[in-house]
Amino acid sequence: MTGEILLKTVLGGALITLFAIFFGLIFKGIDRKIVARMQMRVGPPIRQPFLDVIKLMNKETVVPENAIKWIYHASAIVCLASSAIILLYIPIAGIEPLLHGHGDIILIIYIFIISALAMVVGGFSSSSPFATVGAQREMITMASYEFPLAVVIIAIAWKLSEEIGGDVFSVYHIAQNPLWNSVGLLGFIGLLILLFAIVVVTPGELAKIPFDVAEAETEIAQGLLVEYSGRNLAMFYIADGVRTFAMASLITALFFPYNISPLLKNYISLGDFAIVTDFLFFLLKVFLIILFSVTLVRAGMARLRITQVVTTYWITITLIALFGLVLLMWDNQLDIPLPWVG
């Protein structure tokens, strides 16, 4: 039983792999084809980054004379597996994850952490001046996001521990359990400012502008990245994907995890295609997270000074998330019905 249980763990964490490579450049894709259209450009076709992954991995690898070399090389592995984990732990169309289990929310910021940790240290490793940089920018970055992030992951929590109780520091247990069919007008303005808080923070979380300081190309030359080349920087590269994928999933299962079958029965016989439309419910949303967070915010912004990137976060969005809190917590105390609801 144990055997055939580690088999199923393993054949299942590949395919969601694979699932998460292939629909992470997908969007790495579409993104870039948005982002040129929006700035009057025609822009790279949709299947690009697969092309890019493809010319990297047929490039010669070259490894920086003075760089650690061992450290260099595990750091684009260690980056990809770690990003790809992430989705063993989310919820994916209302489907149970892979492996679930107490306080799996935790572990996914844990998680996270890793990937970009492995940035850094390849960075470190690599003896750039130019890394040094992006990897110290990296690391203040960080700091600065995670303070933010853990306020909105403690604030759905404790919101849930109260209405509904359970597991409340399980993904799959908070996607089943979905707060905005729990609270009051107060907790649904709180809620929306805890998503607001969120979607902000995805940026920063992903390297992504205005929050790239630590890549900055006209600053420091790609900065962590600019010694690497072949293999290792096609991991990287799909790494990004798989994170960004990751992150939207993981919104997702906080805040949007319905699916869309139950509401289509009502019309129609779907029958074993509704696993399907879930599925592509699913990718819908996910898309439209990755536009909202990533790809019309790097398209209408410019790049933030580090001082700015600390600032933004650790009193701006971190002051608006406890905002939040107090609205979910004042929720209760206040009991203001939502005016359509009733």
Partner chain sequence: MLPMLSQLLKQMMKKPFTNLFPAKYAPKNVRGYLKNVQEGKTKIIPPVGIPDEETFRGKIVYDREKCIGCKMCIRVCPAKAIEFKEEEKKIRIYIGRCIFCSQCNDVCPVDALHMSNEFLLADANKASENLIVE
Contents of the next structure:
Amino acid sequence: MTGEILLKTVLGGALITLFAIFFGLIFKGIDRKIVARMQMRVGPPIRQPFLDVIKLMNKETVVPENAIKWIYHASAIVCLASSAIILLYIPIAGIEPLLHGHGDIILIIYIFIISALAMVVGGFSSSSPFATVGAQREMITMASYEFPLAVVIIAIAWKLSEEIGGDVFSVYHIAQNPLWNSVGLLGFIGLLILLFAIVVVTPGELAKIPFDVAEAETEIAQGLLVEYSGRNLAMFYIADGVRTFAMASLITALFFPYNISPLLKNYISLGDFAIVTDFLFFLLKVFLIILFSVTLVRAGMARLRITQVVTTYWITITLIALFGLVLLMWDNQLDIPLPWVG
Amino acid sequence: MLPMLSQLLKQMMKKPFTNLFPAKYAPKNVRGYLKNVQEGKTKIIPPVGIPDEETFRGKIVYDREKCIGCKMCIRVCPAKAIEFKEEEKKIRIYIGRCIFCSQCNDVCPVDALHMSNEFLLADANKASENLIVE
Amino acid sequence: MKYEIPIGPLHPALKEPIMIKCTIEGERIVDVDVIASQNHRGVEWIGMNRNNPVQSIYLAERICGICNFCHPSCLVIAVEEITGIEVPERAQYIRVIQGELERIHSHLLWAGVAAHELGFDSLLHYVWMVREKVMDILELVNGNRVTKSIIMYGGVRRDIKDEHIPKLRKMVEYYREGFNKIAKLFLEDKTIKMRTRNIGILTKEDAMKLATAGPTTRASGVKKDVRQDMPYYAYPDFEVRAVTPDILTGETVGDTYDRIVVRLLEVKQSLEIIEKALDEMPSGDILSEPKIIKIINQVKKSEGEAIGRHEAPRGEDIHYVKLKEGFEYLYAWKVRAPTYINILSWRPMLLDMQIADIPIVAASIDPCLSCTNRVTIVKNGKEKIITGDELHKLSIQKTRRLLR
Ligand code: SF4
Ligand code: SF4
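The block above covers the form predicted alone; next, return the form predicted in complex with its partner chain.
To see the whole picture, the full complex is given below, headed by that same chain.
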């Protein structure tokens, strides 16, 4: 019995990792293509990230003289591995995730931190002043976006415990009971605000413009990753794609867990294709989230200073998220029905 | 507040501004690609046209017959791209060194030098026949 | 904990042969040192030892690729002054048009670079797309997109043809319409404002003390412009006034934002000048002496010294030229490019700012070091930095030798 579970986990884990890498890179390609089209350029072909990875893999891996070698190498692996693990906990297209249990949403947040920390450690160990600045910045950014993120998640969990109960800190549970169905008008607005907050947190979480202070190319020359090359850089590169995909899937699970097959069943009989359509619909949702929280934002803004990143997250976004939380609370007391639900 | 966002969404729907010379994506093998183009298998996307054929300064054309060997062009050439062939009393121009200033054109007393419209002069070998005018 | 961060000579923010050594405490900059002279090209040496004056025009053109009109222009002004070569009026107007076209393309190029330094690549691509129009016009008028090769002692080498004029006017119209949009994208954007307002302030006093030039000094409220103070070419006809940021925003702070404002306004000013020049351009010759060999001989026969000044996009450009009778090359040639004096303002601008501000503040003076570096400090494979005092002593010795 235990053996069977272990086998399932290992095999499934390997499969999901491959899946995550594949879609992480594809979405990276799409993101680059769309940014290019927004800037009226042609842009690279969508398969370009794969070519990049292949090329990086074939390149020499240079290790700086003063680096602490084993940490320097290990952090690349840890970063990629931890990013891939996240996907094991997130329901994809409404399917039960491979690993889940009590409080796994907190675990997911921690794994996100681990992969960011791996980059920080790698940056420090590479002993370049640029990487050191980058690592410090990454830590500060991390500390600042975790707070609003925590507010969002607690707000959702609290609301769920009020309305439905059960294992409220489990992503799968949240995904099965979309909150939109059980809130009134105020709660609806509150949820929208929380969605906005998490969308703003996303570029920080993924180190994208305007919050890419840790890597800021024109300031500190890629910061954290300045010394990395070859295979190690390829791993960070893949990890970046996987994290983007994972973060978008997480938002999907928290806010848009709906499937399309129940709706379509009214019109056509899907049979076994239901799962396929659901999966495609899931990819579409992920794509839309990446489009609005990463692609458009990174193309349409300038990079902020680190102090501005901190004030944005700690004050503006946290206040916004708290306001969303308060609205959710009022929703319980006032209970104004949604105007469009009879 | 963020005027670029709407601009970006508008631009997304438009065609790219870039001229896709010579092909949409860089070919895997440039020489192979050029060979295919020569054989007519692939079509090359042309470069942006020349706005004014008269003023354009491209590869030099040299009218050997007209030249009287006065060496004036050699004297003014800032890049020292012109060489004098003593025995024939004619000149040889190394396009690889030429900076296309067309000063030699202005100075030539018999109008033996002209700037053509040819500007695709990339070559792997700077002493290749393409890059020497005589 | 204090530590040093070297920006340049190899750094993605500053692709120029110069080094800014910043001492950092946390994210704050506590000390700035600028180390120039990472590259020596020997341009002046070639002009004084190998090239005749006509060839030197094209050499001066290659001091800097972006301002490839202002350097030869300075040289030509100086030589014309010594030799007394006349310039027809039409040529003077064409020179003005060329100078202003260069300003437009240079400022737009800078705007793109500044956007890139802020991590705003979409704006970079947008501005450079808009800039393509002036590049097309340059290609149309000059026969090449970048190097103009237009100026010559005694006039210009190519006329602006009648059929070019409508296209030039169309370009002016295009930028008139596009100006508001670019201004909106730059000046109303919240993130750009956050990154540039009150960042890298150069006070009026500092600007005067450091004798900065061009948009850098005008953004601090110093009304200084060669075209206004000592008009040359046909500029007296245009009554150019130095542009300060308060024209648009109502106040002069002297920060990076103001330097963006000034450059954008100057693009607008250049458009007006071009339009007026097209309207009023007289007909006539474009070269007072079409025989180049004659010019070379005339220069060879002249003696004297002069200074050529030109308001380049980055500020006042100065060439000192000395000619000696019977000497085939320029007897002395000294280039003082605008960036050379502007880089000193980096220190007051950067002190107490953050690391994140280095790229944009450094870029805000539009540094172009291709034309700046000139001192060698390597001797017998060993590095030796020559201090100001030593340099002074050396130059006294040299003067003595020359006098003897
Ligand atoms: S165009 Fe200029 S560089 Fe070229 S050969 Fe003629 S004078 Fe020399
Ligand atoms: S200037 Fe003209 S005639 Fe004289 S050598 Fe050159 S090409 Fe021949």
